[in-house]
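This document opens with one chain alone, in structure tokens, the form predicted alone.
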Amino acid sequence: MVSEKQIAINAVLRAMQLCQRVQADMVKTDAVEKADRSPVTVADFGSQALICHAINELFEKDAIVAEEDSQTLQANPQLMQGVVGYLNSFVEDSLSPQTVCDWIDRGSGEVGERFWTLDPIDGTKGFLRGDQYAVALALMLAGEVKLGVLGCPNLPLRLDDPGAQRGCLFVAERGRGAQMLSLDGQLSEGIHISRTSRRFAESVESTHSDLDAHAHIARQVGIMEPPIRMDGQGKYGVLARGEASVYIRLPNPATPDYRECIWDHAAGLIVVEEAGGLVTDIDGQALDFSRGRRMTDNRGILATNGELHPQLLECIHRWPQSSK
């Protein structure tokens, strides 16, 4: 039997060729505004009937929960008619809108022992822009990620490379460590956190963090290259290859009540910790899965090293602005 690693990987990759072709042709049109004004895409919906299918085709007994769900595009033919035709040229099927609909819906399921938990595309204001998002899948048991892979369709292999290669996966399993794999092959290799680097990564959007008191609390650790910003997951994986030793999160303080979604970091927190790295929010609390698709009992996050964790939390407990 393929094992749960191989299927989710194989599910990732095709989801983000998708995504690659669709952002090669798109056109404005191809986004619309859902009801919280965050943009969506062919690709979203496109992607998240891919992986659905796939996870559902061996793990029929799994609920997955997953961003997207098919009333927008019910409501939108011309954006049904573009899903609908990019899904057929890779499945070399005639599915009908209804199918679409049904796999994409596959992904309103309910957080329980055992689940899937995915974000189709993550950082979806970036790959408008032709910049970094990412493709997130994570399996859940028991409350505690199990398995996770990330595919970053624009990412280079080396940040400090203007020529490396784009498009990379970070895999990582329980206890097995992190590794992260190129496009085409060949490349697979194990990754870890760095002791040494100084660096720290943040969203490119402020909707739901504070780029101020990010800045302020890297220099309060000594922190003072400009950051690595990027929509996406993306920053997992630089913090879990040694790109970075700190990526931070908090709230923004004209939203102090808003709760993480748990597809927006079940596949990067494995990466980091499976890197050797440590992942938790901002009062130092593990993030907990296991309450519904928003972590409610958890406050923004932040990933680190581990070396330079304790004094990061002591910063941010100084910070006003991050006070409950």
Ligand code: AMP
Second form
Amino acid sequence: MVSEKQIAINAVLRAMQLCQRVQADMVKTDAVEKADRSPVTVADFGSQALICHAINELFEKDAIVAEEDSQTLQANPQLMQGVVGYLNSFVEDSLSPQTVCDWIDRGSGEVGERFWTLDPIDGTKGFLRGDQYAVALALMLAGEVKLGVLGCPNLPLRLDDPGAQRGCLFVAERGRGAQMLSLDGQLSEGIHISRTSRRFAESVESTHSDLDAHAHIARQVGIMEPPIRMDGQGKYGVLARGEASVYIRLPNPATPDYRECIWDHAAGLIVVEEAGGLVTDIDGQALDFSRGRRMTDNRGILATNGELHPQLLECIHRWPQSSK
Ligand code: AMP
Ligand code: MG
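For comparison with the form predicted alone, please write out the form predicted together with the named molecule.
The complete assembly is shown below, putting the previous chain first.
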């Protein structure tokens, strides 16, 4: 029988190809800045349909908790046509709109003892800019992430080499370490956090966290290098492979009650943990993926190489706006 890991890898790779195709067409036909949200929506739905269908074929009983559902699609025939068109170029059959909706809605499952969680495109804004985004899939068992596959189609294999090949797949299984694969299958290597790297990774979008607070805290722990700003969960990948020592996500003061979605962190968390790092919320609590689609009992994210964790929690605790 094909393993969960192999199914997840194959499904994410196919979804990445679909996203890349949509992104390439988008760049050709639109000035990316002017693009409306439809290209990303086509890729979101297409990616979710492919991955949910692949899981369903082998793990019919498993729940899938994914970001999208088919409602918007059903209300928009033109969008539907786009999604069906891209999907038909990936499967042998010519799919009906109803089949596509059924595949997408396979992702409307509930959090439970065993389930998958999926972000078909994490970092939508990066996707629209022609920049970084991720396809993130994780398998959850008894409240713990068991497997994570994180596809980053535009991420160079090394950040310090701008000419490096682009496209990374991060894979981690509980107790078995973390790997990075290139998309052409030429590279597959174990990855580890770094104890010497001194850089923060954070969101590009200023509304998704508190970039001023991050800068202040970085200075407090003696980190002077500029942060690595990146959309989507690729931030977990660069931490896991040692290019950053911290991925920090303090709640934005304008949205202090924001609670993180499980699919935005499950795959990234296991990649970092299996590479030797540590992931908690900003109060030092373990992320609780069992509460539902959002982590209602956690605030923000702190992922580090482990060593810097206590010191950073202390700084965060002292930061005025982080008090509960
Ligand atoms: P990033 O690319 O790291 O900025 O993360 C993208 C994710 O941020 C999206 O998938 C959203 O789920 C999430 N997001 C949206 N609004 C907020 C917010 N106010 N605070 C934190 N995260 C948010
Ligand atoms: Mg997301």
